[in-house]
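Below you'll find only one chain, the form predicted on its own, shown as structure tokens.
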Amino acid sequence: MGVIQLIVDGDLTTVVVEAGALSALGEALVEHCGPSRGRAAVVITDETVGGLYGAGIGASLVGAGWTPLSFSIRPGEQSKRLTTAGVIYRFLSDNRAGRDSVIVALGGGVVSDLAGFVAATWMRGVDFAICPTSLESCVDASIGGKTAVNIPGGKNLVGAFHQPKLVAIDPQVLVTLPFRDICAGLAESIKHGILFSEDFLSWHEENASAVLSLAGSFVGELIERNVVFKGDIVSGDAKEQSGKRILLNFGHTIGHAIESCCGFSLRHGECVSLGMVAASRLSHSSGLLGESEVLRVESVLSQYDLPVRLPEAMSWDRIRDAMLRDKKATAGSPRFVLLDGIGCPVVRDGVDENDVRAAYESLI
């Protein structure tokens, strides 16, 4: 376990992967955000995570000279919306949180997306730190500075890029996760292997039992390798302008549509898993990916108890409408990341709708 430093869009993000990182948060914020001097450190969390770790973090902040404030949301994707952000703005105003405040996200991807959006917009931007408590956030959502809220028209359609100063990852917190959430969190890690490293994909295949049991050395390696993979991509394309960062959306075009249409009853990682299967099928029908490689993608996802078929069918018309609302759509058409082999992602616009429909319906 160690320290990884990333330069993204000219900003330095320090990622600390270390047992006990939460209990040392107060001093870490001083190191990476400047002297405390009674400055407000506003912890945004959810009711479940706050009950587990809020008191310990509060004590760490007080010990390092910060003035701690805390705001809890209801757990779940439904809290990631503009109305919730508005309530947080009111809380910040009532507590006179100034431009020298630091926003701390304590939770999973929903919390870090929402808290990051608030940090990016409160007084035109204040310092931001993330303490991820879900596996998905450790390996993906906490890296790269994407922040957002959902609106009725779609997921993550309102947002901003705002890089955290610090990401403090304490792998010990993962032991409180339900098994389903551990599996869902691994979808993004498997995605990185499929996209960029056949060796990392093989590592997942060979070590499934140890990874799922959160064995210490394996979970540390898992997190650090993912931070490096994603950090390398976002450092070179912070705002998805060169096309490199968009490769990370493999599985997300159909996956996000499924997530919205099911009312977020499936975990994000579960929807990404389904989206990766559909994208692999679409890659095959486009003449890019062999059948054996499609089956390999399905097999490794199944090893981690991730879905490769929809538990309940949703109409194509609803899925199509959700994809057309996707923020990455161009000229009214969804954009897809496909595979020209394991480790060889390609971006395709103007994919035939009949092929997309067939790929989606292969999940039913």
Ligand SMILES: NC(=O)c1ccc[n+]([C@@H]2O[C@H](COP(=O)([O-])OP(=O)(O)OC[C@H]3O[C@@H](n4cnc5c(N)ncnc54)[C@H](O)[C@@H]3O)[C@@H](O)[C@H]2O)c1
Given for the second form:
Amino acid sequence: MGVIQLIVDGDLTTVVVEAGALSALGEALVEHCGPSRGRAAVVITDETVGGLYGAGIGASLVGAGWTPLSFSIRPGEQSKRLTTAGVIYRFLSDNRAGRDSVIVALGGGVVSDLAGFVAATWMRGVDFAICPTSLESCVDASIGGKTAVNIPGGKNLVGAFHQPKLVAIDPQVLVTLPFRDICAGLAESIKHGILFSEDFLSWHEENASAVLSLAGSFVGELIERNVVFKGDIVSGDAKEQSGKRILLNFGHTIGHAIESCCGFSLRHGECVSLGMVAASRLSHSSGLLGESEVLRVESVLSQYDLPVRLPEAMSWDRIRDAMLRDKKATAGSPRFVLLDGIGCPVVRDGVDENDVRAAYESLI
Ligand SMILES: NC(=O)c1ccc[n+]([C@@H]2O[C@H](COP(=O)([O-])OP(=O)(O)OC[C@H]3O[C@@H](n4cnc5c(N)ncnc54)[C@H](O)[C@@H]3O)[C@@H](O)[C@H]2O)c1
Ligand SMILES: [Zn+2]
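Following the display of the form predicted on its own, present the structure of the form predicted in complex with this ligand.
Every chain and every other molecule in the complex is listed next, the one we just looked at coming first.
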């Protein structure tokens, strides 16, 4: 496995994909964040992941001369909010975590989005590293420097860009990940195939059982190809300005609305799966995508046990309302990433609302 270096917005991020990367974390932090000299390394994790891997990381930090501190949140999307960030600021202040502290996210995308937000804002920004432990985070959330918390008005509405100096991926931690979260994480990987590479989409179709059983060489290849796809996009458009990075939102306009309306009973990746089916349908009704390609999208998602129909009813009015509050809405109309074929994403504003409604209702 390997080391991938990304330069995003002028900042260097080193991504290490290696069995044992967690136990080597202390030394790796010295290499990428500077000498430890007793500086605080604040591990932000959730109760589940902290219970499994917190002690190992703590030992590695002590061994390399860091002063480890640890804060655990309750697992799940509900913790990704300002009140949790507020409690963490209090913890940092009580423990006198200074300007030279390093914040380490140990967990899935919820932990890295929240810890990254804290790292971006604590003392106007301190060093940040991520040890992703969910597949979602290994293939997507740990790359690109987007950090965020949710507010009642919508998902990820408050946040900042803050690039990690180090992303240390140890694929061995995935063995404890529940099957549902393995599948959910693969939605974003399938998204990268649909958007950028027909070859990568076929790879998912041909290797589903090996990937789902986390067979060693497949997992390494899966993670590294995704880091390269996402890294390439975010390096060229760090702050979502030139139009490249927005393509990564394929499936997220309707997906985020479903996620907000289901009270977070569905995983992010499950909502993205539903959103990709609806966006593919919308691409078809917009005259862009063939029926057989819509069915191909549904079929590969089903291979990975991802939902392609809504498991619970959510009225169109609530979904519409949530979509209009989405960050990507321009002048009160949601923005869509559609497909002009597999591997050919296009951005569309001003899509007819009746078509969007029909695409959403095709999920029922
Ligand atoms: N910043 C970005 O670019 C970006 C990109 C994609 C997703 N996200 C965000 O990521 C979040 C979803 O991420 P997620 O699916 O990783 O959620 P998560 O962090 O809630 O993790 C899912 C569940 O898996 C558990 N878990 C994680 N690793 C484990 C392990 N190794 N063993 C056992 N259990 C483990 C967690 O405790 C949690 O219960 C969403 O909030 C989404 O908005 C951000
Ligand atoms: Zn996503």
